[in-house]
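Consider the single chain below, provided in structure tokens and representing the form predicted alone.
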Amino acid sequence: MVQLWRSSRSHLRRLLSLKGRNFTALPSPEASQTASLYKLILNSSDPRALSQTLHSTAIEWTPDLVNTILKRLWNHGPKALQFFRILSHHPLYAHHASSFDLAIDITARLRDYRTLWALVSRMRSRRIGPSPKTFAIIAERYAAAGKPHRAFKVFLHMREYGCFQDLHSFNTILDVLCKSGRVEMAYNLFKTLRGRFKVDCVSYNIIANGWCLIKRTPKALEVLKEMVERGLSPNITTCNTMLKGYIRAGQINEAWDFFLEMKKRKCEIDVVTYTTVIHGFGVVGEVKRAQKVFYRMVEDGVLPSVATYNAFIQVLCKKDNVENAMSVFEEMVKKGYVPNSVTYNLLIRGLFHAGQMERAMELMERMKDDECDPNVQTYNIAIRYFCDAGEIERGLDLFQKMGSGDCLPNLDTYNILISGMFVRKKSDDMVVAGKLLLEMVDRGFMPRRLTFNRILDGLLLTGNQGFAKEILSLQSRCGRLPRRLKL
């Protein structure tokens, strides 16, 4: 019956897609070309041959094509930058500012700051930047790397690169500092420069959110009080920020009182408000109250979004049981909502956690019926659970499926699989771990020293001294300090 329903739904979808047409939909030439170039770049091991191919006059490079490929190579930073460098020497093509921004973001994520600032200098010499967006990217990456003071300096030195500070860039640096946990620094900057930039409602919301992120809701309320005193009216974002703050701080009763006060004052409560409350009740395990809010929002004239369903499904998977989560999922589909990858990943993780591995795999297949192909997170969830259960072969099968399709493995995939090879501690598994390490490096990923050492230990203990020497040599070439081992 289930299979019949699925096939009927797929047939209906095909009929709808053909309505008003007399042809079968095929991938566009642009999409096909992008996919081919992506795989070529990713799998190439000869920089000269790749350069000759990419410089071919048969390929008409445009900023859109370049940016699409850079985004697809997002999880493969070294390959993305190799592609960017090769095109930098193209005789007929010059990089657009947006491509530089993407390359700078990738470089910053790899923490290669020397190359980052060289790219910024090149933008300036070509008079295509840097823009406030460029500096926002750099500041955010510095903060994410635990260097908020560097992020602050980036903001201060914008003028040196011909980029003037404005309210938007000021709000950006406040947001970056707050999200990195440096709320005191952000607040002091806010108080010092608010007159110069004529701060707005967005500025106050950022600072309030910062205090909420570190669970200091009284300070957030002080900021909102000051905001009102200066003649600025709180908006729905302000209210939702406070609601999330109470929940983050574990003040669920205060959050509920605040929600009721919003309703009493007839504030413009939106879907984000309800989704926040549902998530909040779920965090503390109050599933029934989350359920009541979920079904009450429709009565209040607010339709749930896919994000709302995702929040409720997450609550049920973690605090209730996966069967109820699946029931909500089927109800969601029946009402015409289109699940996204987050929806599926929540349920797949829930099914795996409940030991229902076959159902989880069936759901991965069902994703394709909903035109939502499994992404790298989906595969990583499945591979991790198979490896943890000792079903290494099934994890490797999924890994092979990734390599032959459009969803290629990322750094996490390799680390999950390599860790999985140590579950059984077999000699063959240690060899597979070593081969995964070689492939990992070949694709531009940099393993941690711990990963190198763990594999070396495994190979030595299982009698694979010859392969251990090869790994040790690779470790040395990668710039890691080799251990003194007698091989």
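The term rigid core refers to the most C-alpha atoms you can superpose between the two forms while keeping them within 1.5 Å. Numbering follows the first chain given and starts at 1. This one's a predicted model, so the numbers in the text were calculated from it and none came from an experiment. First, how it differs from the form predicted together with the DNA.
- Comparing the forms between the two forms on their rigid core, the Cα displacement of D300 stays under 2 Å.
- Comparing the forms between the two forms on their rigid core, the Cα displacement of L54 stays under 2 Å.
- A movement of the C-alpha atom of G250 falling short of 2 angstroms is seen between the two forms when the two forms are aligned on their rigid core.
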Given for the second form:
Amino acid sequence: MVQLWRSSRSHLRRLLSLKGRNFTALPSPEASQTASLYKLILNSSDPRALSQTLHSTAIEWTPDLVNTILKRLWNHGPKALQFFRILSHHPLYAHHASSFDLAIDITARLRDYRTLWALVSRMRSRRIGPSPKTFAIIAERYAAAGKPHRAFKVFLHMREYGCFQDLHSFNTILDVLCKSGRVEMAYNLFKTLRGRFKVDCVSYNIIANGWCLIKRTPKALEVLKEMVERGLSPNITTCNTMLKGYIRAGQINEAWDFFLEMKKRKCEIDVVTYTTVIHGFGVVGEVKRAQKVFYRMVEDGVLPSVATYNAFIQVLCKKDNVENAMSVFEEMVKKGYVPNSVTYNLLIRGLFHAGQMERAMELMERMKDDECDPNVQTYNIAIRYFCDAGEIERGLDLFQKMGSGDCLPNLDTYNILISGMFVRKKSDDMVVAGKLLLEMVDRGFMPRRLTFNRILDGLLLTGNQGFAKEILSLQSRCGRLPRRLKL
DNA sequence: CTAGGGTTAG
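Can I get the form predicted together with the DNA as well, since the one above is the form predicted alone?
Complete assembly follows, chain above in first position.
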């Protein structure tokens, strides 16, 4: 029966999709089931009732379904974990390792490390993990939370959980440390342990990139020199890393010379090289040069990717004008490229920036036709510009739309909207700001102290003493959570 | 999620 429905539905989809792209977004039965389950979980206020529903035999749980729901609840961590927990007690279904990884990621983001390690233990006792991937997630979150030493300790203790420390996992931990700005620490580990793990070109690239990220290109070069001395050859990734490093450090002439040198030496320049150059030169204002490279690359036998178009489109939006960006957009579509959400977000921002609010909103609608629904970033852009323009109501409308749809607001959304509440000096807006603050805390986001203070001041100045008191007690409750970086 | 390219404000 279900099978029948499914096949006739997909037949219908095929038929409809012939008539126009609008219909390709028609939800499949699986998608609509997922959507209704998601809404059910999100809107339930009674955990016991929810538990009963989710345990009912009518729902056929699969790891895919569970993971989809966990990802959609990403910006509502407590809800996501509640869902995960309820399903852990299902009489027939048992969580897949990938769902554990997602749940672990969420606990880490909420800085709930006790639950995190409890989940790791449960994975182990069920003999479904933890895997090196699990440890990569944990290490990354520790590093991002300003606990690089914890991140490294995770790596050291992997073996106790049955995971071998090999070159892969070593490279992962180096990269995690570098990306969180702890290059110094990564480099020291690298030097101490490179013999044991027999480091390769990837390890050197990771360290070089680490130095580049903090704009220390000479250090990166030094590392690469060492690499060559030890008999390892740089590859195209090494070159692209340095190229981007020069640009990031503002060494535009060095970057250009490096690019020319790459060409002269006939190293296999690829689409990443061109994308880096186009974006790098464009954003520092060298639009003509970026444009030349963009049109030249095809002659050189390298086809642009969607990312290349995105880089070029951003350059045109920022340093040229939106109309030209729109033409390049139409041009890429005509050539058969499928724009992604990055493309749309760039153009939507460009149009908003040029004051063309309505055209921006039209483009936001058009996204849906491309099976590329507006995402959090899209909404954040729109909300920001509407608030900046004083059209607070439209910003709030969009926010409302997000909450009811399947694109939950993230930390940025709340910050943007709360700032927007200070544009008009209205008492009502202060109350809305306060409510947003309560909601964001409820969803596992930690407002900055500045946000608390602004709202408190606002409420006190507009005579909302009672509400201010409530916010103040919320703040002290939040303060108990250890959130500041401690070394 | 073993490394490099597109979304975040002036």
